[in-house]
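First, one chain by itself in structure tokens, the form predicted on its own.
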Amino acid sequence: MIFEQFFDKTSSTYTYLISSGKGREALIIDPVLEKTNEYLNLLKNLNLKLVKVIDTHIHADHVSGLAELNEKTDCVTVMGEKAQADIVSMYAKDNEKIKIENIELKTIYTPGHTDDSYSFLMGDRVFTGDTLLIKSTGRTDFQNGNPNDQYHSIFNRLLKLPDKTLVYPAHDYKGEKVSTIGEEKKLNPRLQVNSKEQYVTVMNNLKLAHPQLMDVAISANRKGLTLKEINNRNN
């Protein structure tokens, strides 16, 4: 299996490229617009055909590469059915399977960070978007975020996965690349609570500044803008 993890320093975003082998079909999770050529170069070098591209949710801190990759490769653009994004050509439901050649992901609806947040389970690993981060959790104070929903998503869905399940989030701000469900249960400070009410209190008192690109990114990601379209808007 080919598994590549990319990192965008500007937004601290992780992107994942997955394929069953050279010369086969591939999918990408949470692409960043400015990194599009990097993804395309790897696809070319490994003779991979990009078939599907997934965003775990509508991002607020960077512009997604979904539209650009769709324009360059004619791939299928995928998000969960709650997402309101013009570029999406395939909406995945909770527990629905997303397949490419020899690869299968199970969709898990995990709202809380946003109301359109989804995680994707692939065998021994889960891509958690901004719902469950490494030693942290995604903020819940905009885009219809809800700490009650996030508590359910984390404690009643993600933490029910086997402890050995690898956790690959959409962001990390400290350089950590992967965790496990077991490690998050033990070491994630936001999960050391005794009730949903305690978790809600923690999340409601974070007092974080909004992402710098929030207004630009959310609008661009909902409309599915390519780099050319963004440049035209700015000129």
Contents of the next structure:
Protein chains: 2
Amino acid sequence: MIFEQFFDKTSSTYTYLISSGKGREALIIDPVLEKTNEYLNLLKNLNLKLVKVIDTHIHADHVSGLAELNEKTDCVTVMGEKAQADIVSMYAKDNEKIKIENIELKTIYTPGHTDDSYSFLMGDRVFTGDTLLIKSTGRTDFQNGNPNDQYHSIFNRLLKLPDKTLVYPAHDYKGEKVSTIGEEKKLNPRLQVNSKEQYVTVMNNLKLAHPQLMDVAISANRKGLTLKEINNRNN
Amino acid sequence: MIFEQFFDKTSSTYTYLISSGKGREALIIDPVLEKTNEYLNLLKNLNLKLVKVIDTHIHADHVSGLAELNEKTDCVTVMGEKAQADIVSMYAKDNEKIKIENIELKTIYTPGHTDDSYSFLMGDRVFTGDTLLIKSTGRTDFQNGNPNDQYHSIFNRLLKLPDKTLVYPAHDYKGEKVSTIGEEKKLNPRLQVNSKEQYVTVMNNLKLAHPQLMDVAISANRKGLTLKEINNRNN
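What would you give as the form predicted together with a further copy of the same chain, now that the form predicted on its own is on the page?
In what comes next, the whole complex appears, and the chain from above leads the way.
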């Protein structure tokens, strides 16, 4: 299997490029607009064809590469059905299968960070977006975020996966690349709570500043802007 | 399978951490001394046990993490049999199998960059050290480097692998992460030569400056120094 993890320093975003290695079809999860040439270059180097691209949710901290990749490769753009984004051509339901050649992802609806947050399970690993981070969890204070929902998404969905399931999040701010469900159960400080109420209290008292790019990013990601369109806007 | 590619910005080195995902045993290729805590942290996060660590050759541009990882984890330290390094506990011959749980690498002796350069084939991918780089090849002007040998190593060994074999080198200076044998055959500018003589002429006329860390690195890597020993030396 081809499995490449890209890191965008500006937004600390992880992007994943996946292909079975047995065919030519490839999939990208959470692409960053400014990095799309890097992904396209790798696809070309490996003689792969991008057929699907997924955003785990409408991102508020970077502009998504969905529109640009769709324009350049004609790939199918995928998000969970609760997302409202003009660029999306395939809306996935909870528990729906998303397929490319020899690869299958199962959609898990995991609201909380936003109401359109989904995780994607692929065999031994799960892409958790901003729901479950390594030793942290995604903030729940905008975009219809809700700590009650997030508690349910994490404790009743993600932590029910086998302990050895690899956790690949959409961000990390300390250089961690991957974790496991078992490790997060044991050591994620936010998950060492005795009740949902305690989790909600913690999340409601984080007092974080809003992401710098928030207004630009959310609006661009709802519309689905390409590099050219973003540049035209900025000029 | 767990397959993590680390990048050290200072020396543009790629390090690989591999485990089958079916057992606890892990392997590291070309570790960088200053990054060893990062690898150990990931191993701990994933509940993996480092059992072998390989250097593709005696590096001249960074101090290897072999000694430090050996001290911290008691892992077996592996290099090809032509290498002369005090820290090595297992010398691999050409075509020898190096095994960890559910994973097998085949050693390919690929001298040229140095006379102790080896590549390691693992199923669909090959770790090429500094022998075959993405769109380049390793310099051949010190440490008994030899462009004739390198031509043979590349054309008669590495390029005989199936075209779709993934190429994971020990360095990249332009942000490329992976290539394929087919892609390198077609597009690597150094490989578009008509004869061995032409290749040798190109390599003998590169006129590159020596790596800054060369004297420190080669001597440290022959001895196998730990972080503590390097720090004592520098003080």
